[in-house]
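Single chain ahead, by itself, as structure tokens, in the form predicted on its own.
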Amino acid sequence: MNDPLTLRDLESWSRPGVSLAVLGHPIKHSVSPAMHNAALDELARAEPRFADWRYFRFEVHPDDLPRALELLHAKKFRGVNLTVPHKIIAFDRVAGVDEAARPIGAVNTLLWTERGWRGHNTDGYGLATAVQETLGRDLAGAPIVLLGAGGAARGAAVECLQRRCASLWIANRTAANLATLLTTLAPIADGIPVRGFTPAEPPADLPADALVINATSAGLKPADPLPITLAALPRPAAVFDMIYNPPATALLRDAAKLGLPQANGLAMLVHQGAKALEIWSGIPAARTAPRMAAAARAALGL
């Protein structure tokens, strides 16, 4: 895979055709270009209009994000994906935000418009679709135990509430961050019980048969502690870990030992990407997701 492009490359950009991009810091190990370009190649074989569509990755420091977004718009990139740490930073720097993304306070997909970028967030769609695909479960009507209170957890929590989960229990080690998230969610809970707790002390009245969703970074490194001890909970229905690399985190191994259905976040990565491509192209996400999934697995050596 080629080295990521930079702000300097963007300043001199003059490529004909339709350009798409992902921005991150760091971005070197992103598999999004492999996913999107594989899908675009397949689309181009059926529809010639996609022959000149291409997806690129740019390493952009957070301080340079405003300039990068300005240049990308001026160069008429059709769409942009944003990954860590740009999703929250960009929220207040776009011309408009899709209504579904407003409660999240973060955008991961931008669409070019005459007046500026329009921000969307496809992570929730990716989560819900992945949970259904890999675990055969719906967020709607399900009791949810969500691990974490950061940006990823906020997006997951909003999606669970918007899809009318039965209840939402949020576990986080830092009490202040947990309190902030609970306050943010209160206006959109609309009667759904939302409660918080510390992972070390799960409350006795946690629901059985809950879907446990890990939205923390615990598991990215081999030495990371478990975000929660599953055996300390009433027996969950299933466990979903948003982390996809490594494919088997300590939490998923713990779930396997207990005989619980479990899945990593690779399908979520694929489906949020397919939804972004749908926003840019009008092609239904379900059509491009299988090709994206194959490309993602190949890029990760799976």
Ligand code: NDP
The other form holds:
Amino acid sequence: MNDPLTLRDLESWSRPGVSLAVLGHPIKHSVSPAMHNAALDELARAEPRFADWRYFRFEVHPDDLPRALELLHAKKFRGVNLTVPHKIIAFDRVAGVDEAARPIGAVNTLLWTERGWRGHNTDGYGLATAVQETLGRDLAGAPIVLLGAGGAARGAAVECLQRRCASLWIANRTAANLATLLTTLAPIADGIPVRGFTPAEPPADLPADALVINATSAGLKPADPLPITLAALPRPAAVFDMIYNPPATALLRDAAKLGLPQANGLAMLVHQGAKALEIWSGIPAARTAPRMAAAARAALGL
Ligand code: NDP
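What's the form predicted in complex with this ligand like, now that we've got the form predicted on its own?
Entire complex below, previous chain first.
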């Protein structure tokens, strides 16, 4: 694949077709261009209006994000995806935010409008759809044990509460970050019990049959510690790890040893992407998701 594009490429941008972009730092390993361009190719075969749609990746330093968003808007890019570390920074820089994304404080999808970018967050949809597809479970009505208190955990927690999970138990390594997340969630809990705990000391009243969701980055590297010892919890119903590369983390291997249903984050990646394309194109996410899934697997060498 070519080197990622930069701000300089954007300054001289004059492509006539419909352009989409993902911005990140780093962006080199993003699977999103492969997923979106595969879906767009397939759409173009059925509907000629998609023939000039293309999705590009840009390496953008956080200091350059305001300028990049300004240029992308001026050059009339139809939509933008944001990945690490831009999701939170962009939240305060858009002209409007989708109501469901507001409590998350982060946006991963921007839609061009006359008055500026409109921010959305499709990660929660991606998580809920992936959990249903891979584990056959609804977030609604489920007791949830969520691991992590960073950006992904915050999005997952908001989605679980908006879909009315039965209860939400959050474990995180750093107590102060956990406390901040719990304070943020309090106004939207709407009667749903939300409790925090230290991963090394699971409370005795933790519910059995919970869906365990790993939203920590522990597991990205082989030497990482486990985010939690599953055997120390009342037997969970299933384990979902947001990490997709590597495809099997130590946590998922533990889940398999215990005979628990388990899934990695690849389906989440796919469904958040398909939802973003729906926002830009009006094509239902369910229609493009299968092609995106195949492209993501190929790009990851799976
Ligand atoms: P953040 O940096 O915002 O948060 C990282 C979280 O991981 C914090 O809670 C941090 O805890 C915890 N953590 C980091 N290292 C360790 C460790 N060694 N042991 C225990 N806990 C640890 O990252 P994000 O929230 O943006 O991303 C988290 C994960 O989710 C990443 O792996 C990312 O790839 C994945 N993700 C997957 C998506 C998908 O589509 N499948 C979408 C979005 C994210 P502490 O507070 O103690 O520092």
